[in-house]
Amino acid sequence: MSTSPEIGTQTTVERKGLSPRRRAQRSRLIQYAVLVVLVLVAVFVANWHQIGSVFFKPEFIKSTFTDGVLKALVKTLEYTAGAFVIGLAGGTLLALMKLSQVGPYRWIATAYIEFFRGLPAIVVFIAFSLLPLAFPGMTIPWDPYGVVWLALGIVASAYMAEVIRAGIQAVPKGQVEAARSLGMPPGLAMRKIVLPQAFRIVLPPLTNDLILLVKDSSLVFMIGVAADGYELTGFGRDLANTYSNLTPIVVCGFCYLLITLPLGILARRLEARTARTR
């Protein structure tokens, strides 16, 4: 007695088990189920009354705003903006030095980048705060802004240099050769043709560097600034010690999100626009 082809095919599929699509669906369902279980366990096990009294106490939320959290937010933005300008200028110079045909320029840029990328930012902050001890009579202008801008900017320039260098190398060489054929000097071609296109290419990663600078500005408290120079972390830490409660720290954390989340959205949109342009 002969067996039909349909029955034979069905038997083969049953032997092999589920199709890849069905296996993927089953795997996702298991992951969703595990996630739901974990959330339910967290909801029912957590002591929400204790969490609310330690992290989200209403009277301390109100007092955090009345005591000047908005001023600390402005200070954070000022520290970040100045450091970003210094980092961008230094990073551009280092990127050009690393691409230079002059050997010593490349060596200096490489040593600088590798050194400051390998150091934690907090070490650079401490070193700058101790400079007057090493060099008596030395003062950094615009205190505390000068110290913060230089410390953050020096570290940021090491990271930005590699980003900008990659952007310069991503510009088609044909455009530079066309500029040279028109008699444009190399420096002018770099300023007028290469750098504008390179910055358009690296805008998304530079935005990510700006987000990192916002968070690194929390290290300002390490140099012992006065109360009127507190950024968000220093302000929240001081109030948390005063109230013996972590609510001010949580409020300051949400203030950081007010800065970083829009920047993250901007970076994603810039990446999408760059991809469409290419």
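Numbering follows the first chain given and starts at 1. By rigid core we mean the largest C-alpha set that fits within 1.5 Å across both forms. All values reported here derive from a predicted model rather than from experimental measurement. What changes on going to the form predicted together with its partner chain:
When the chain is split into two rigid parts to describe its motion between these two forms, residue 217 and residue 183 fall into the same part.
A two-part rigid motion is described between these two forms, in which the smaller part turns by 9 degrees against the larger.
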Given for the second form:
Amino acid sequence: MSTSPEIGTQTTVERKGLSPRRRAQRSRLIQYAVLVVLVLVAVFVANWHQIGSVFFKPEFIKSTFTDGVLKALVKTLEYTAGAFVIGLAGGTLLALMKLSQVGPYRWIATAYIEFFRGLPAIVVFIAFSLLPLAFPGMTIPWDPYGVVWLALGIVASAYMAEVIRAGIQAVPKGQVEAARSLGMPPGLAMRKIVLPQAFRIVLPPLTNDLILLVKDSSLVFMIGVAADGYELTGFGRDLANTYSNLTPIVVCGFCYLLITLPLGILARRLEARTARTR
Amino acid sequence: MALVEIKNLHKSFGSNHVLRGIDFTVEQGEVVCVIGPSGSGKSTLLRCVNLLEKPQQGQVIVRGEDITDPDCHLDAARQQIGMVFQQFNLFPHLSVLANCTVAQRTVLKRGPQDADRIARANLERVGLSDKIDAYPAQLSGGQQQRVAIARALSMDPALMLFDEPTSALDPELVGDVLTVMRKLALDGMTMLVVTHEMAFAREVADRVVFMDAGVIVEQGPPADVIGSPTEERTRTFLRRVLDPTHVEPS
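Can you return the structure of this protein in the form predicted together with its partner chain rather than the form predicted alone?
Now the full complex is given, and it begins with the chain already shown.
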């Protein structure tokens, strides 16, 4: 008892310098000052004329449009949409395999998912570009769509499978029990009761997968499609080489944002909606 | 022939031996209430009747068919056994009407008009005709449970299982659900009800079964089992349930 300090006799701690709030205020001021200096340096040092003519040259912006950037945009959308459908179908199949009661199905699905999620997508595309060399005479139908959809879809299905599996497992067990107690066989209960709810749950993450897919569609140029099959990246790269100017790439970049930003907003809205209903 | 006949039923979860040899029957048109302390195995027993839980040993015979037999068409047997869950388990992505038609359409292969008509009739029976287009999330717990009853009734079951149907409800909503169940009993439905509502059991049940520690301790007319139980365990349980604030002298 004798070692414990006596209550009420403790002297106030001596305070030195600025209070924490004053210090935070000063720190904010310094951050603003640094920002202003950086902006001023950028404004006065950078060669704005040069930057403008390399990245945003008006006549090249115009010719990028007349040369068919919109056609490339449509190709990007077509490649993405087809791959998404394949990814969704394959992903659902893999998710169901992963939840199967039959061991080998689970192993196959796990191996596939881990393999293609672990590889850089570009490796898969390089492999696809070499297929005709390795198997002379081999053709994949609907050129160039078939090969693009297949290559993108193979990778996408691995990512989507994990998302869909998580969604299926997030549906409460009571839902299956209720369906089975009404006499529904397992497959019917899965189709009518579990999957519709699972897809509602995974809509936000699936939208994010779709955004990734839009960006991954840029890897199509690795396969070596013909010029009329160019999507945004292939088209922009080709044109930028021709002009020795970056403007077409910048335009193509903005075209990507035109797709991905609204999708990102959609994903966040869906996330908010899901959060509300739970 | 009894509608449901259970013979020497055993069920374990791991090392937890929940049902230790249950023998009992439910006759056509009978209302049986199963009471007992939590963990006594009464819900597990109910879930064994439509094989949501697979017993390790024993037989469950519904209308003369042993549904524990692997050759039995379990889904066909389950069509005759309606089940109402403690947590309702309505399908949240379907409207009230669709909740009541989906199994009629897909399992019984009824046409859309027939399924619709039957679902509407059963929703009227539970007093929810005005909620047909609502979604489960828009309903109170009591309304959801009544939809769940209508959903089960729409399959024209021979037997209805109720697994603590009022335990998840706010007290003021319990009455509506019990009223529907009482009406159902008066209409002659065969019912097996796991419940803590002693007043309901006393009034509606033809027979009360008291379970404890995985066995049936005593059963008989409610006046006997609830009114003047012969077993000490039944008396202890009823004392606790009917007078929960009573403090026993130590």
